[in-house]
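Next up: a single chain in structure tokens, the form predicted on its own.
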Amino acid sequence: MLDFRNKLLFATLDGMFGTIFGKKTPISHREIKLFNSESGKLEVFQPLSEPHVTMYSCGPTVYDYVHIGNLRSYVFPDILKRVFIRNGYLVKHTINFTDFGHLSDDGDAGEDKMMKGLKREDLPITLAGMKQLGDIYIKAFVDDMDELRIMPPTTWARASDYVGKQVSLIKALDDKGFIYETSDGAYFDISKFPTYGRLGKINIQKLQEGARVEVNSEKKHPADFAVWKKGELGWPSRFGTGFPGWHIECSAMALETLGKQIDVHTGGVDNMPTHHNGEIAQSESLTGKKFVQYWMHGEHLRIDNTKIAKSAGNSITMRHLRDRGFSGEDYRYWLLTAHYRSPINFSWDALKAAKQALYRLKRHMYEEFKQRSNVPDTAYMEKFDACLANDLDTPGAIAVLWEMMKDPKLEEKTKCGTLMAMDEILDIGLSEDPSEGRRLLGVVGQQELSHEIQELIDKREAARISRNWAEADFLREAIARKGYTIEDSPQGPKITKNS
């Protein structure tokens, strides 16, 4: 079985090579263009220290199950990481877990999400209770990621494990004169960081003019953000007991696990105005260096053109998809049919269409081709890789895949090999062991059928050959009542056991 996640180890050890069909094959180091949210432009990727690439992806606040909109933010960095590896880079990647201190309003207001989770689960309002809650939803998130075939990061960073680092960063910012104390905590003074708001080109003047002073009259500017929130629960600091602010968590974990400067930082577009501008201000004030070279943001997933959110009551999780008979591969394939920077509107019909398309690909792979493969077609692979190197154009890459599948000039073995090579990036379930692939599809071999079912199939095939369509249809219904679906093909009847 070709499993790209297993092959990651080889790619890490031997940066300029991949493996295709068990052979060591040099991979071209092509030009990769990425849309940088900071510049608002498509830029040629150039890492800080070639061939090494550092990536940080903002992770979930682990107080509840994440919804499918949240999960979209982890599929596109997964594709990016695979593209980097395909092109010979060695990737070091961190995803964090926020397991304390994230308020429901990113502007330092609202209910603490972890507290909300503790009350919902009837757990003790203690640090131990928070850890227990975090354990539950960290596992759930990792399970969702695995179901979506997302490669694990180099480091899972849990915020509560980095509190000491966060406290030391806050102390350093205070010593440098970047923060001030209020009755409820300590805040970063954005007037001390002149380029604050450059990500997304936030208009600070308009923000101040439209601010509601009563939200927090002690703040010098409405955009000043908390680096420490005082409270009875938490850890000690020079500002008293409490929690580090949400933004300082990510700065601490990124700096600790990846260094003072990182190549790529990913997240959803909702992270950009407040959270990521906060990260930039803190990190660059501390280090005096440019924090991130390439900021990349994924667009929202919507239902009925409304953003998915727990507060909106339209939250759908992977568990809901499974209950409707959809797999993580089905959802992943559907996401890849849209560009990561384009809003996408979810519907069950759209997901059903994606499931059917993926099912057709799997039937080709596991029934017709049976994974008997030749070397991939170089022309189609060039077009496929060129799409992905152009700001992760997954819709274009999938279009190339289908163009290749419909090409009558290609042999089945070549199509099989090309699909397997494409699946190293897409990872939509086309590279399983053939017998496992057929089992997952519900395809049944002759040796697995009872004598009664096989007899019905043989009679129907005889009726079909003699063009006795009424008898053939009658026998199809008889087979269906026994729990099987029969499908005609040039290779003969294909039998699928109904779920």
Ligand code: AMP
Given for the second form:
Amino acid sequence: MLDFRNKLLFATLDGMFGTIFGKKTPISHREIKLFNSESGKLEVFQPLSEPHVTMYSCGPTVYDYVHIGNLRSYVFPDILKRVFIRNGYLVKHTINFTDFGHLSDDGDAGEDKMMKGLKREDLPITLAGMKQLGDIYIKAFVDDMDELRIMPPTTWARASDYVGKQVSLIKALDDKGFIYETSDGAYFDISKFPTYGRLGKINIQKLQEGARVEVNSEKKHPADFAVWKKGELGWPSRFGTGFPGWHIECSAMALETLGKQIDVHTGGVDNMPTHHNGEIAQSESLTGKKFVQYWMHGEHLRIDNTKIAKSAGNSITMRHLRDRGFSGEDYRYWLLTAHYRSPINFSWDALKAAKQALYRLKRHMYEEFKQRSNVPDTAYMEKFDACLANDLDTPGAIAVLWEMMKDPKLEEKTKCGTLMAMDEILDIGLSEDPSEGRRLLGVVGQQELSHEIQELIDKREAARISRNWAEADFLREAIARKGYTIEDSPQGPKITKNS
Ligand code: AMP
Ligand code: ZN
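For comparison with the form predicted on its own, produce the structure of the form predicted in complex with adenosine monophosphate.
Once more the chain from above appears, this time first in line as the rest of the complex follows.
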């Protein structure tokens, strides 16, 4: 039987190829409202070409491990995608890898991040070296995404595989008079695109007044941005050897993989002012069509209320979470308890509380439900889905989940079925086969315990029954030292193996 992740994958593929199961299923979907950063309003979602939905998510610059903040920016598009699919849409989704040309400043200043990575890892400063660096961190990123149970996109687009397209777009922009050449590259002339800065309502006038003159005296306007950076390393173009700019990469990959107009484009809030306004200006100047219908931006994750930065020594990666015993599901669950448009502050205590709550849910799912079913309660599912259709209100949806769990009137097997249906969207590890679920929880069956541990457990049970608490505590500690946790339950002692 296909699990939901596979079903979703098929639905995504279906989005790619039209239909794969022979006939089109008639579409029935609830009204989905999304906050569009461009209008600054909640809008009813209407795709350009129903039942198809195209989505583009700006991917990471693959010069280092991504931090847990970066990963937050891929969890909300994952929820969005699942909500679309649940509502009958066929989704085609692209996530890119930026493997050249992103400077440490989102504008045209600072060090090239890939160069920084090459130097750090003592790799040759060549295109082959960059490819090697990219390979390492692309793999690490895809592994992190998998650990967070984020569905793979229809297309992973690697910027260096689309250089030809970028060069041809730059040529077309030049032919249409949108760009000008300087000694260090070629720049998009924002005065030729009157609505430049409309995303996030950037005050262009103010930008000009506040500009630092020394940055690049050849730029006609401080907001003009590089479409080509000249250099010794790179690819050939009409402006000589060099790299395409960061923004043209995304325009090229979006246009090439999804078409001239796309439904949804996502990214973190930091992408909005420069990168996304750049993408709009280039793409719309080329096609004459509105590039993106719904712009969606996720708020940042902060640590100790400070921006995450290697230089601040507070960059936490998935490996750090794993080292402290947290799984991708724990982190995913914690992220989903906040709305994607709310800034959140990471703390180990908050993550620990989320882990415990999720553990309680899993215990219910794999141990306490004696009767199982996959039939959900329609009323609770309606409330849950309504939250998600309201601009991905995951905290609201999780509140409905706990309300359902605490409902004394609901049968155990219905709770089980409802949790499973909710997990199709949340994907927090509630849909395992019960024996696998128990194994993952570390619940140990009596037959799996060594004779020595079983003896300690029996002695402790005897001490407990005879109310000899000191002896019972002593034995509990002895069992803990052997790597097991003992808990008392109405069915007798429960043993879990410590991770
Ligand atoms: P980058 O590799 O810098 O292009 O970042 C990859 C993605 O992570 C982009 O969508 C950024 O907007 C996003 N991002 C960067 N920092 C954070 C953060 N602290 N919280 C959430 N998303 C972030
Ligand atoms: Zn991008």
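Computed from a predicted structure; not experimentally measured. So that the term is clear: the rigid core is the largest set of C-alpha atoms that superpose within 1.5 Å between two forms. Residue numbers count along the first chain shown, from 1.
- Relative to the superposed core, residue 43 shifts its CA atom by less than 2 Å between these two forms.
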